[in-house]
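This document starts with one chain, in the form predicted on its own, laid out as structure tokens.
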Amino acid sequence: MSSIAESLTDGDYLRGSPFCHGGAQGHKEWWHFCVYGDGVDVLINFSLVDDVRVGAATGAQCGRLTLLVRGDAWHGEVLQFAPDAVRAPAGGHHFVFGDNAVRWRDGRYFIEVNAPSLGITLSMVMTPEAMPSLANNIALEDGPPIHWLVMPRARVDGTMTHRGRTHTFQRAPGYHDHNWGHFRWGQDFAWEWGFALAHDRTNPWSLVFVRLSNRAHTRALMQALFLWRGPYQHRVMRGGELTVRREGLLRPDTVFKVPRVMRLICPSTATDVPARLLVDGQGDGDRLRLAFEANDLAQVIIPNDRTRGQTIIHEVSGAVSLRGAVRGEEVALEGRGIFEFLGA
């Protein structure tokens, strides 16, 4: 087994909720996958949350599968699964929600989606091509810390049927991250999170950017730009090495929203998503400039846990440019990115 596969076997297991062992309730955990095909983008998110409804069995968890497909337009939904349709044992390496599953086996992720109500069936194999980065105990101001693992670069092979059309993926670029913790939707935090892969698959560079802040975006809790060269992490710029600037606002004529029922509660097309996000990094003789130009977005709308209102995750597709020099070597990347902007 390769060092990449070994690292993911050791680090990308399900943490599970302590609720079933008498611990704190309100745990959240998800595996997130993105795939760039020929003329189509695919986002798949398997998410587990503690079932804290009155009468629920202790330790029961609800499953949510978020599917977003972007071709000529966005399409998808958030599918919900009762606890008895969910298999995701702590310490294991798989989610099974009804007829949908993601399994880690032989150093690869096997992803199966069967959503006839959406006209979507999918069978993919994601082969990691970069070492993961693990971040634990990222502090929030008004609650427990959150944690994540990110694997920025993969090869994807498989097929997807979407509304009667079959898409074939052959060595398509892909991305994966894994998040978990006891944070609450509605807390005073927001995030900007994105990844980019080059149009040219021979380009060795890939990147992930993350910034956690308060919801007003006036105070950064942490920020980092992770840069990989081939399979290995090459440079991380953090904190004061980075300057982040938002320019303009993305103003689409229409906004695709899931779950679809939430369109009745949040009908507005106004967003606080920047039309352009600029990140300048400089330190120890290295310099980088990341520019993300937003093109289109979909909204995932989540009711807050303990307060009225909603938390909105904007999944934003756009163009990415990275320029600079690290350790005396020129860095250049032109490609596609999907950035998440979370806020009120």
Given for the second form:
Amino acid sequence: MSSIAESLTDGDYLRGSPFCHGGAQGHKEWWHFCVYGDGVDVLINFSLVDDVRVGAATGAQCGRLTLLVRGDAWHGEVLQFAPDAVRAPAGGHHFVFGDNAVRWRDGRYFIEVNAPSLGITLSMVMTPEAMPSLANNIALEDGPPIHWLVMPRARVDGTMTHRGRTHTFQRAPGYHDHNWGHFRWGQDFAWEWGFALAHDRTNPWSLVFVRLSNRAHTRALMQALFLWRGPYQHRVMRGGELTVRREGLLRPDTVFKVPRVMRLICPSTATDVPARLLVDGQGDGDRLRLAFEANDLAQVIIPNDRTRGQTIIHEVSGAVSLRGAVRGEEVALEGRGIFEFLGA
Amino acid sequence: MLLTFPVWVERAVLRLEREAPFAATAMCEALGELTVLIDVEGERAMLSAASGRCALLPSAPAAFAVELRTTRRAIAALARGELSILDAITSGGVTLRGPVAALAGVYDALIAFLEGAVRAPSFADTLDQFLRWQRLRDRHVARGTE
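Return one more block: the form predicted in complex with the partner chain, after the form predicted on its own shown previously.
Below is the entire complex, every chain and molecule, led by the chain shown above.
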């Protein structure tokens, strides 16, 4: 087994909620996958969260599969699964929600989606090409810490049928992350989170940017720009090494929203997503400039856990440019990225 | 089991009180003293929060502040996210009549109801029971046109 596969076997297991064993309630955990096909982008998110709604049974969890397909337009939905249709044991490496599954086996993720109600059938194999980065105990201001693992670069092979059209993925670029922890939707935090993959598959660079802040975006709790060269993490710029600037506002004519029923509650097309996100990094003689130019977006709208109102995850597709020099070596990447902006 | 519109509204409000109490409270506050007549294809429900909690009035009072007319088909399209509330109103699927201030109150109450509906664990089943009638009707119409 390769060192990448070993790292993911050791690090990308499901943590599981302690709620059903008498532990704290409010655990959330998901595996997130993105694939860039030819003319189509696919986002797949398997999530398992404690059911904190009034009237929910003790220890109950909700299995949700978020599917977003971006071709000429966005399409998708959030599918919910009853507890008896969900298998995602703590310590294991798989989510099975009804006829949908993702399994880690032999150093690869096998992803199967069967969503006839959406006209989506998908069978893909994602082969990681970079070492994961694990971040434990990221502090939030008003609650326990959160944790994540990110693997920025993968090769994806497989097929997807979407509304009668079949897309074939051959060595398509892909991305994966895993998040878990105890937090509430509606809590005083937000994130900006994005990845970029080069148009040119021989380009060795890949990156992930993350910034956690309070919900009003007036105070950063942490920020980091992770840079990989080929399979290895090459440089991390953190905190004061980075200056982040948001320019303009993305003003789409229409906004695709899931779950679709949330259109009733959040009909607005106004967003606080920047038209451009600029990140300048400088430290120890290294310098990087990341520019993300937003093109369009879809919204995943989540009712807040304990208060009225919603949390909106904006999945923003755009162009990414990275320039600079690290350890005397020039860094240059032109590519695509999906950035998430959490808003209210 | 098929649910009539008034029975569905009654059950939905009760579930909101139990499973999303903050939404039920917000709905009552938004309605205040307003009485709303909701008419779904001739099935009428008169909703009021004058007693301090949202409830159906047992008999139709002579006056109501706002009248809301719609169809099962429009409710189904709204629930599936095929229509926004604005779409439903501009397309004629939903008709609202009343003074502007009262309409604003009813809109706020509707949003509070929906915020509760998406959080209440048992709401989906109740809605499904209510919409079953429409599905049966659609199937019947489809068979009739074959």
